[in-house]
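Presented as structure tokens, the chain that follows is alone, the form predicted on its own.
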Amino acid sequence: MRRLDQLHGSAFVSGASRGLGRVFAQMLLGEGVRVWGTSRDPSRLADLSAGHPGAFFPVAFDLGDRENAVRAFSEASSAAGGGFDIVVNNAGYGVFGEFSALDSSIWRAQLEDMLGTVLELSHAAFRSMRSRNRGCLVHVSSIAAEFPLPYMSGYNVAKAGLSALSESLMFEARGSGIAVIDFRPGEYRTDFNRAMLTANPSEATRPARAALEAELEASPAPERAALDLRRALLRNRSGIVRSGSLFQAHIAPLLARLGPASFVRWATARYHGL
């Protein structure tokens, strides 16, 4: 069976201490790829370091501190030998609440972190890949880029922007040895919900929050996302990769392409208990 280390020797994975970032890092390590994984608290990566000595390297990293995040990436890139073969921009977070009830500083910070900082990291990664004419840049977006999640306006905008960035870079990568992957996961059974900030909860948001909790509990295990990413990396070509349940990854996007926008909005609202 073909392995990833036959194509790629090193990878950078942001947000590797939990959720999808964790299983992405574990998958890459299992494929023989050296991984630099980030967390705001590197001690949460201690088991990966201990279990993979000389192959996993923890990096202190916070999207909210752009200057230090870019510096940390640059230092890790140098330690990897002058650039990463794979860069997985995965780190992010959710904020749940009514747009009109949120202080603008909350969603502005989310956009600065999840779009502004990631854009800077992608710029550094893409320039490095350009200089070597090889590499794979992965943006972990979300199906929220196509089907916005109720009461998560900042998250929806950040993910849609990330997908737009991927599409832009796919044009620039044409004819080169660089692949750009817009990875759009649906809901997975992770601790994303527990880590999500809930701002100004109200009766209006209660049904949607309850539906989201139920959806996450019924979602597939995150290892499925790791398998989907592995297949995409082995193909080593640019494109959109949807990952999740059969409905979210295949049926819903098909209905969205075939049906009118008003129907898609109605179906999305029903799906989320609105």
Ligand SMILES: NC(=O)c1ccc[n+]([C@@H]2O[C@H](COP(=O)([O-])OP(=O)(O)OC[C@H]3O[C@@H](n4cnc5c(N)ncnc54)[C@H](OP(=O)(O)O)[C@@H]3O)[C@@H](O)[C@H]2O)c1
The other form holds:
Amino acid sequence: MRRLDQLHGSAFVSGASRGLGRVFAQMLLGEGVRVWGTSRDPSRLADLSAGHPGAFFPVAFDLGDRENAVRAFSEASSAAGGGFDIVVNNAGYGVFGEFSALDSSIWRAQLEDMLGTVLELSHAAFRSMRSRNRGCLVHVSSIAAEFPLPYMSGYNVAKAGLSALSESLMFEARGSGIAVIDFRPGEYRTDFNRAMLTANPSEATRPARAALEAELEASPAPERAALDLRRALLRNRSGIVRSGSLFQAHIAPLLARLGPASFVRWATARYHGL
Ligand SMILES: NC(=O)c1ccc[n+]([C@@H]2O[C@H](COP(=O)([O-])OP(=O)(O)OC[C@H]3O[C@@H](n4cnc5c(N)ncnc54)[C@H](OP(=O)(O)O)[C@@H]3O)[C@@H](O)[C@H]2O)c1
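Having seen the form predicted on its own, could you give me the form predicted in complex with the ligand?
After this comes the whole thing, all chains and molecules, with the earlier chain placed first.
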């Protein structure tokens, strides 16, 4: 059976302390790839460092501190030998609330973190991959880029923007040795909801929030996403990878391509308890 280390030697995974990023890091380590993984608090990565000496390297990294995040990436990239074979921009968080009820600075900060900082990291990664004419850039976007989540406007915009960046870079990577993967998870059972910033919850948002909690509890374990990412990295080809439950990752996107936009919007609202 082919292993990833036959193609790739090193990887950067943002948000490796828990959830999807952690299983991505574990999968890569299991395949013999050296991993630089991030957390705002690297002590959360201590077990990965202890379990994989010489193969896992913790990196302190906060999307909200762009300058330091780019510097941390660049230092890790040098330590990896002058560039990563795989860069997984995974770190992210949700903000839940009515658009007008929250201060606009909250939404703007989310865009600056999840789009602005990630764009800078992708720029550095893509530039380095271009100079070596090889590498695999993965953006962990979301099915929310296609089916926006109610009361998560900043998140929806950030993920739609990230997917648009992936598609833009896919054009530029054509004919090169670089692959750009837009990885779109449906819901996975992680701490995402618990970590979500919820400000000024109003009566109107309650059904959508309850539906979101129920969906996340019933969703697949994150290991499935790691298997899907592994397959995509082995293919080493640019493209969109939808990952998750059969309905969210496959049936809903297919139906959405066939049905009128107004029907899709109605069905999505019903699905999310509105
Ligand atoms: N779970 C889902 O259903 C789902 C669905 C679609 C897309 N996604 C996307 O998948 C990615 C991972 O989500 P998850 O479900 O694994 O969430 P999670 O369990 O909450 O993990 C989030 C990870 O991102 C890091 N992180 C969060 N905010 C950060 C910040 N401001 N700066 C730097 N790092 C930060 C966290 O690290 P520290 O707290 O240790 O710093 C943690 O490692 C996110 O981009 C999310 O949008 C998730």
